[in-house]
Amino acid sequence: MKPRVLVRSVGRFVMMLGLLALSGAFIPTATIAATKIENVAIITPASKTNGGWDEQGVNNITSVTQKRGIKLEVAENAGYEDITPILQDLKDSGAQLIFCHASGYQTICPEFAAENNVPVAIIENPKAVKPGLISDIETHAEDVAYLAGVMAGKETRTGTVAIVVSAEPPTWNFMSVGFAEGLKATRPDAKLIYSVIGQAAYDDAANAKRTTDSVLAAGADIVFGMGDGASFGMIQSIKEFNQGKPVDKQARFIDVIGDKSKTAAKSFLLSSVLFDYTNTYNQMIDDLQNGTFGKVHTLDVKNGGVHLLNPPIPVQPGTMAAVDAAKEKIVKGEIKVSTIGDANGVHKRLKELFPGS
């Protein structure tokens, strides 16, 4: 009985309504309120002043939200256990948005959300995107990185450029392959020498050095590392590399997302391929808070979400002008540069362009 009454009341109300409409008197439509976003949170593997991916984020993040007044929450030093605890004390200190900044993060993050309602932002997985719940960020850092191995190609002296990594997650591996093809396409007689740190010696400063003192008494005159805090065993190495020997016989380096042009590195470093988060950051609470969240957003080269630094020190004439030339080849579609996330791909890849090496 009940129902049908129902099923006869809906009717009646459907009725009436185009009877308004038809006469043009004003029908009220049904609004979807805006969610007011006021604490969001982002947690990070290592530590927010490591100089590197971890501080890069949180710097972006920051920014956005003092702008914004929005609460933020950091939560740093989480490492690559399980963070599910720490994903729980920021949902229940009031976090609305979690951004979820590492690759390794890609799998819990999203398992957290479904299981407890909670939007996250992650980090190279978009086949987690959901929407109302899931978004991703994916990094082109590829094409940077073949602007890198561009300038590599034209200031080496040796002949021999090294990349330095402190694992093979897919960001690291796909400015791997990204700088091994700017490298073979500007100078195709290099050597390459790949070397990797540690399994996630993303910190591990110490190994670092070892493995970069490796790869300079092989010959290689620029290093492109790739290693967060483990970045800062390869400053050193490079330093001690250089002291008492002239300009011209120094090595350098290349470095990943943040600006070492003020620390011990300031010397020789010749660039850093830069990431900046601010506008997908900007983009995301905008969508979460108008009821569009779940996307995959995209840092590349043609929306400046990733470019290089300039040289803070002398390079050689053509340098950049070889380099703004690829880069406009790249926002072009002339120049493909491969994307390959996994390690064995990346292996694979190095060995077609560089067998000798």
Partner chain sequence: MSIEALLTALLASTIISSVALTIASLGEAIGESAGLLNLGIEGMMLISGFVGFWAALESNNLWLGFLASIVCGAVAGLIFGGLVVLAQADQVIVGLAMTLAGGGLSGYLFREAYGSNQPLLQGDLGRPLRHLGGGIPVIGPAIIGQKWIVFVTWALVPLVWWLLRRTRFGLEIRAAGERPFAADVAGVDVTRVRLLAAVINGAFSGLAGAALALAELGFFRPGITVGTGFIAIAIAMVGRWDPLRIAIAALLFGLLRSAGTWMQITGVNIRPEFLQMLPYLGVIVAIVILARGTRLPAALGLSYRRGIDRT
Contents of the next structure:
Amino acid sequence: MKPRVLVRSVGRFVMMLGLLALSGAFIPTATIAATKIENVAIITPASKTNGGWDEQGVNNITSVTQKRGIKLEVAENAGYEDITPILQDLKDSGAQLIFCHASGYQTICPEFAAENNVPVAIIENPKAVKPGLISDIETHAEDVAYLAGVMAGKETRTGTVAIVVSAEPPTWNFMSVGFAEGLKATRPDAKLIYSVIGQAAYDDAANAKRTTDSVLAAGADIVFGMGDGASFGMIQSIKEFNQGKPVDKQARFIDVIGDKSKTAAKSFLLSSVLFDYTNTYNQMIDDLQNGTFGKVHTLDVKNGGVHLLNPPIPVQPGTMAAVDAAKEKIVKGEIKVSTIGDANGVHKRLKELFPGS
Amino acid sequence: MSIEALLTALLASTIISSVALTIASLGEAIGESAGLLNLGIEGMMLISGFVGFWAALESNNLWLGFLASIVCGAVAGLIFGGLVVLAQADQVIVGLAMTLAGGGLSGYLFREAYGSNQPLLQGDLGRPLRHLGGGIPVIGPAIIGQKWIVFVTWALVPLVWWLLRRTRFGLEIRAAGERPFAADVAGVDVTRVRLLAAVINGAFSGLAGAALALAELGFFRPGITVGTGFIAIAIAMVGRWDPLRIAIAALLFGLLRSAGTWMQITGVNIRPEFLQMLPYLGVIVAIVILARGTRLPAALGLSYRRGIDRT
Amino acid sequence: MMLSGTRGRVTEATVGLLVSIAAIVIAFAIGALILVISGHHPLAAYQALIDRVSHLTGFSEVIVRAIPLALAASAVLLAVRAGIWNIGIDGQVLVGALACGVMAGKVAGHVPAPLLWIVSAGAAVIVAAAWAGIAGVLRARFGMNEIITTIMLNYVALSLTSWLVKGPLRDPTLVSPQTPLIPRPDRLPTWGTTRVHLGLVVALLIVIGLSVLFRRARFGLELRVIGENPRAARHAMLPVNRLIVLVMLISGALAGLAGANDILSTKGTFQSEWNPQYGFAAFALVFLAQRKPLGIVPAALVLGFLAYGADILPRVANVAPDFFDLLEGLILASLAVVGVAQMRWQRRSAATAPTPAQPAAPSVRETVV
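Next, give the form predicted in complex with its partner chain, keeping in mind that what was shown is the form predicted on its own.
To see the whole picture, the full complex is given below, headed by that same chain.
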């Protein structure tokens, strides 16, 4: 580029910077008051139709807002890059509360909330809670995963059970440990296979299928699969494995988050760990209207925020009784399920529980 | 769980993981032999995979899906060839552009067409040998259960070898990749040969996309290739453009990929991240050991203009 | 390619600009066509985007998006000038960003903010340069094609950083696997209400630095010789292998800086799921910039505009973010084609010896595999 062009573009930039500097003089002053909520937003890292985590959050908030007659903005596929421009845009389009639906947003959203005076709801970071500004959701899915483990322990015929995960985020990790503890309590001699598909392989359906193929070939007859989009690969794998096999030789799937009982998985879907944010979302909106926003909300077995899907297919007599008994003990506090969110912790705990596997 | 059953599972998984990769690598080898470095396979696989899936779903006919994928791949190859051979645009740039555009378009169209649900294909590919007995332990059972795409892939290996090594066209391809100027002098229509090679390369990418979406998975999702197209470029080079070596290299890659899962299953106490690095480190090591001293086709990456010898 | 005489040089710059604009127009036109076919209103979609960008918030966000892209593009450009295809930007950004996040977490609270920036950006630069250096050494020592090695190293970097941030380097006080969050006051200062930050100045300085390097320095000339005619470079007794390693080191360092930029400004932490994949966009950017350092500035704004579009349009116009990958691809393809026409035009008007129509090609041939 030539000097003249250089001078011109540098000049333009200096001008722009000047403008930017000027604009700094105007600092917006917004206050949070107890007002009527008419407009909320949700931001999710992946597609709202991935049959998993993202879809669950969007579906729940959609039903809440429809019932209350509130406007909803959905920003899906936001990924884990710098999401601030999207948050900014949601705020600019009038969102009075933003649901940051990913544990990976647990530090960026509080920061945005503090700087822009927009209330946000975050996942699994209770320390960040601030009155009027930041509420946190703690999902005790490990309790329900424990129940799923109990069910798997009762239902497995081969004695080998597998956990297949698309990655190792806290949400999956909690459930992996819960499931393993439930299995151990019910069937101490069981063999547990734990297999990770990839680093962030939420959508890596091909390797999900290959991995599931392998765990089935290794003798697992129940697969506890946490995948999001990758789950479809797991389902296809089990579907092919079961083809032409008598019912008592078929493998079965325990899903998380979504209810796939009306999909291709219906003939072998044993259960699913279901999350239901509807009550929490309603409560948060109420809180915001009443000026009491800024709490830690818990989803657990007791309040029904997480629960186990009733098996759409027949199960052994005694299975549901064992599950219900375990559920009661969890509610009473007689069973304490570990809450382990980090990947190394998961590996350590699984080795403790199933040293031979 | 017996050792034999575990090894069978490992081998079966190795074979499956290498199918799409083998097809894509064979296609890339044909292109590279003709002097075309195509970095766009990833995008071509994705768009072909989507188109094939869409066609199979609409027509409820898996075969039509395969046909659509191959045609789509060939068209993509023609676009690549047209841009780099006829318009003489830079191969690396056009390849990267194809990867971006193919990935973007397939994702865009998928979300447009099936935004609200994930359809799965109903039909399943046959397993031609499933009624045979096991035969040799481990190898027998690992092979007989495979879908026909596996056997088609293996049939393609000698076919491509024959095409490149035993036909006049194969000779012309290699001449166009080594000394296009000399080939031209000898009466070879370098432009036509390279354009055809690009179309074949594209058709193979299309079949690879179909192998993944239609044969292996039974559905398409945006980005399902997760880098297979790029690994294919490496495998073509590791195999030195020789179909048999490529097939073996692809199998080894599949083995390393499956070994990661296998070690997790057998309870080897290594962090999964390290297991997942294995295949990629394997490629680098393989190139250092195997491919040392091999030359790339002399005119790889170079466009040919009549009368100008640039090699 | 460089023409003699001021008039020739001015027309070359003008033609370059026209080519880039033409490529953008073609890409947007094809994009509009696809939008129409799929039942969208392209004008409404583009309008919604332009509407946002014409406000300060939107415009400043475009700049924020453009900063790391410009840094990554500088990394690509330096290598491309030397005929080296550094496709490993993504991996280099990751290892650099992780190093930066870890270092910042260690020193935060102990040193003044400017020192924190320098130390942690320095860590990013060193680690990313070393990472890129692997591919450089493999190329120089074994003649291994850097396209293959850098692509493979991207995957390895993804696994490696993921392991490190989930294991030994994570902030144990958080559930989410990430490095300690750098407090706001310790991050790069921003202008006014916008998020435009000091990284902009760094990026501009680097772009200007590259421009000076290519024009004046002996090193810049050597790069060009290697890139355009490695055989001649060897004849001229240039230490080609050493230069190749050096180029990869600097290219990696710049990519590491792009990673550090994000950690020290917008992100404040390295997360295990974060993978910005600037590589492809950086390639599109470099060719949009006509392989000229100063061209990076406007080209980065264009790509920043697309990145911002991918953030905003999915919601306001119901256009999937994948559409913007498609646009990038179309821009790149259009550039490659229009660029050939430009080259021919220049060749005819220059009437000199055949110019390097494909700077990459000779270099690819130099490698064994």
